[in-house]
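Take a look at this single chain in structure tokens; it is the form predicted alone.
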Amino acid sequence: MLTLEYMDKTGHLTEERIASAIKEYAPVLERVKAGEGLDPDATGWLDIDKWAGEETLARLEEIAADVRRKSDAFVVIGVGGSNNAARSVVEALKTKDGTEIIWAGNTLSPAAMNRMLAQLDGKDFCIDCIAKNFETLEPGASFRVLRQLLVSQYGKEEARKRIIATGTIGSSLEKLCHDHGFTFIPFPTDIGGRYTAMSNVGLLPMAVAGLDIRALVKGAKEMRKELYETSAEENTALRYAAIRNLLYGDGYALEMLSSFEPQLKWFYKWWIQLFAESEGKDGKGLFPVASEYSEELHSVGQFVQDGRPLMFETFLDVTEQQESLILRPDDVTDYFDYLNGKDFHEVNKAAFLATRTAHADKLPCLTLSVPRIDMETFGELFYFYQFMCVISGCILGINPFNQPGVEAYKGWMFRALGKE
């Protein structure tokens, strides 16, 4: 399970302040667990079985097996919440034996689109267009291009069998699928895109990649049980939310998520969207940023140590060793003999501990620790952060489920393109 600790030599965080905040915000935890005051059209993810129960998992496994039988590649067409969760898991845990997942529908750049299409040269492929609101331009435009490519490669009848769409029941996307015989699976009616990891949206691409979606759901259920049964004083999500809001009240403007494990690169994208879109409204919110260590210690690390104190930092640490590579001596004098016999895991851990110690001199540092990177852990992380984000947003006094700012740019874009 996850654990949370902090190091802070600035004096902002003390056990007394944190305990007082937890006591003040304990009623928020109870309201979130009960769904009280929350938008019922956005909280379907709280009950994992509703959209990731046995019937759903079995059907997704069946569809995924069919896709794998006839495809070398599976193109996931979606933007933001429609692909971030799946991408974070697939890119971290994909194996050589799994079907290749290609990501589309998240850009309007012709150069990027052409590179994506080039990846399909000589491959058998299927596609899944994921769109809760099928008016979103990026997936809509990509869907057209990829449909046309399928027809040109296979003909209409076979192309039809290779097209899946995940959309809202009653939407124009469902009608399109009905009219043309494409496979349609429901986008949850009561979950916003960035909360859909444990649903058809996130689970199908993972299953096609050959990953164990049941383990992901198991991890999420274990996290839900812990968060619902733990008292306010011991509740990790409430503690984290309380600390975030204490530091926000102290004038910190950013939270930076950092890790020394490159496998988490795409998880950062999911995390950034979750908090930026959920809390960034009404002139409020911490700005979420991420830093990939140890590479960015040689860039962002300079700002952390000597720049304006805008942020606090949360390290995502993996405690167990999962792989090994020993640094062995040779006959070259390269001046790194102090590394002889050491494992890269040991070296990487030393870099993490040294960085946290150095950064804690300048800013508050949290550490969220997970035992390993696997499907169960991703399930735990998804549920934990979603649940904590709602608590934090409620403390902040905003609606953590809407995104009015996202809709604003679309109006101007549609106008520029001549859409009425």
Contents of the next structure:
Amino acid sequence: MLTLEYMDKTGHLTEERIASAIKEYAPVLERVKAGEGLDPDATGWLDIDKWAGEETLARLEEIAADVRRKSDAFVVIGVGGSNNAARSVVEALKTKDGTEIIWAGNTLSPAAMNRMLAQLDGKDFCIDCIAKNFETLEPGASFRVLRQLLVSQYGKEEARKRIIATGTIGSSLEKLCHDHGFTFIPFPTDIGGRYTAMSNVGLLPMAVAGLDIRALVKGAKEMRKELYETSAEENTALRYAAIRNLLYGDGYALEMLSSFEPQLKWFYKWWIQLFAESEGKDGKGLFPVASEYSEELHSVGQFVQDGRPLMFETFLDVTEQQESLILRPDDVTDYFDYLNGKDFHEVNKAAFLATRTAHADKLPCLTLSVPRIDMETFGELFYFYQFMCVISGCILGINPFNQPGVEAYKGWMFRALGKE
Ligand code: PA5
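Okay, that's the form predicted alone, but what's the structure of the form predicted together with 5-phosphoarabinonic acid?
And the full complex, kicking off with our chain again.
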């Protein structure tokens, strides 16, 4: 269950303005729920069962069990929407018992490639190349390198059994899999990369890491139910979208997502991609940035509090205490005795509340609260933010599903490298 709170000691947005915007945008909520006026080739995720139903989950669990049986490590080859969701969950929740996940296909740097390969030294491993159209350079080039490594380590026949690809049906990646006997699983035809958390794309790496993908899907379904069944006035996604568009209209240029849980570091990347690629077009959009507190209170915190007023801030707060570490008294006088007996949880909470109080003096602050960091919450967050992003994009008057800017740079890169 997510809750949203708006705090604005500057008096910038009144509750009346927010209520009137919610009323104005209520029809957008209904259109998004029905997928009306949205690209049908991009909204497959609205219905979670379509790409994360029982059959899919059972198949993924079977593949994951096989990979886990024969591997110490699993290399996920993918970039942007093809790895960010899985990475945010795996990096936040992985345990020592899970198969190690190694991320590849997201760089062209030989130094980074060599470091990734060095992580595989002496390990048994399988790979999954995730690519919607299999033209993207980073995953394509890494896939080749890793296939070659598998063949040199195991020989052709065993290597074949260790290669999985997640690609669009009818794509060159599917053909390659059929020609060479690799396991092929479908990339949803009607979902773009950054909206694929609840599909084969996001779920297989999580399952291999030993995480409960059913709990993630359950969280997403609960969130869907809530967003579909609550009225416009009570709808958290519509309220959030309305507030961010009002602030955008008033000249704010950035939304900064901040949290005091460094475990969410990779979730930030997912969130930044979702909003940057979905809204940043036609000369419009809020620039999404993120801040990892409390560390960055000692760097960007200065700008947030006192610099050019470009941004509003959204705190992602985790309300329940999941872990504990008590500061015990010490016989060395270190001048921190006021912390004696306190739990880091309490200290971290105090830092959050103090920061929000200070920041809200200068800029509009939202707080999105989640009960804990677990699979269900990630499911809720993915569905919530995807849904909210589409509402927000529609209010902004852009297509939240394409990425013409990305396509433009790719064209120049392919020309430079002599691709026909
Ligand atoms: O959201 C998107 O569509 C993009 O970020 C893609 O996921 C990213 O560019 C990778 O594309 P592909 O899976 O085709 O390699």
